[in-house]
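Given next, in structure tokens, is a single chain: the form predicted alone.
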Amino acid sequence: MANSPRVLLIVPAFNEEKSILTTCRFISEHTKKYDYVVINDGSTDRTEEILTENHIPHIRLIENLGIGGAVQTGYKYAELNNYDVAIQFDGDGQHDIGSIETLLAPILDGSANMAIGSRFIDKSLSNFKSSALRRVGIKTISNFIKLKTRRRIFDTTSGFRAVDRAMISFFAKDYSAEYPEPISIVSALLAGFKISEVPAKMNPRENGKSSISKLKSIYYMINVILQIITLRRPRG
């Protein structure tokens, strides 16, 4: 890889009018050295505004595509422009700036095509910390994800991860709508891209509504865990 990697923030933001500036000021301060742009999904608050009126580089959808279509855009804006490293950044605060760094390491030595912040790798880097519930059934997810694939991922449910050139073009043409985190990782595996976890420090989220509600954990465990089973081998 280059020795000056162009580095594109993917910054999806749902309804986020009181964080995304906030969280764009921040970014813009801490990582000059990096490009970011926000992927408005649809929101019906004041969030197409706010990004207007502050010149903040972003797409606007006119319909909700959900996380994992908001992610997509992204990740074909990076392969149109050619980046040759894209971070998902989430636009609520949960992610850690001065994580960075680190989640690019094993993508810059060639170590690995993606990178995943993970909260349990080191708990004590972390101020967030999922419900009993949820933790239950990342680490279920986990299991099934190792008997599919062989490899053992802890944070299945992380947004916060950083990915190579051959993996912007791979899912900019192929991304899970649904559960878009967990099957990201199986589809991935199953290339045969590798694929590596590093510690992350993760922050509690200061506004807005989670995608993954207490009462929507189990329904969401069952739903990844019957994809995973069905996802097969791309063939070629």
Given for the second form:
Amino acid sequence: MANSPRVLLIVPAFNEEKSILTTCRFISEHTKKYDYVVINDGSTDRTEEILTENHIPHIRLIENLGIGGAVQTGYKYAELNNYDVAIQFDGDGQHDIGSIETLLAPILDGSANMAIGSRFIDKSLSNFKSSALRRVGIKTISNFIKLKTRRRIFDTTSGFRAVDRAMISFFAKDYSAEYPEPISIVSALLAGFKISEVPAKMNPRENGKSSISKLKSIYYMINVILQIITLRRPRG
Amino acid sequence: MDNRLSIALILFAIAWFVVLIAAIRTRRISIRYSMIWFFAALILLVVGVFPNLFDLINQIFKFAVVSNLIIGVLITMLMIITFALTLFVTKQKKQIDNLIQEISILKSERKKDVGPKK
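Let's see the other form, the form predicted in complex with the partner chain, since the form predicted alone is already up.
All chains and molecules follow, beginning with the one already shown.
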């Protein structure tokens, strides 16, 4: 990875007609040296038209797969096209383009296979507001991950992450379809990959709402905890 | 066990076999997934032909009436079949997801929405 690494930003988007163009303009203005691809997860609004009209590199999923399947498509595309690094960058404007270099650093110097942009390492960076209940949820998941892998990861639900070539192949093959953020952390750790958390700025959601409503949060917790405790170390 | 219940079970099992074999012959059910239904029908047939078998088994389980044991066995069978179906569905969901992803990448490349750049 000595001479400039090839970096791909994976931008999952589902019905993001209001924010997708802004996000993509931000990306192309701030990170000219990196490629990006929008994964249009079977949007039913004007997302596809906007992407096509503006010649934004994108893959239109012929059916809606959910965030896990959409991001995995990005990893498959990254693997097919021999990218050195893939970064998940959400299409709703939550992730901060300025934090990308920080996120890339541990991958490029080889100290980690995966870098997670964390809201909790340097709290001053983020004006991200989350409810007390949500913080308890994230903390609980963090504890379960600690129990399972003996590693402490603070921001377990952050989707803002960079992964190296080995992790790209790993996730291209197997990536949780349901609530993949915490699960992929555990499966990566169990497979012996190194993860580092770096401080990242995150913005409050501009348009659209979180994929997890209050009603679903109990279901979410049970689902994630069950997935974490049943994950197995890969053989061989 | 009542003789009439025995006869009903045997007739039902035979009808089941006929339907199953017809479905296999016309390839409406794959042989692989028909096996579980084959064994289910077989159990019904055995119960019909040897009703005393269940009286014997019930000496272990001690249901008040033997018919409860039979119903219990049937419910257990259905649960096993339903679970097996859930396993199939899960496997197929993974395969379908993979197909959707691969086809979507290919289609988008062909439309030049995305592709190798210099």
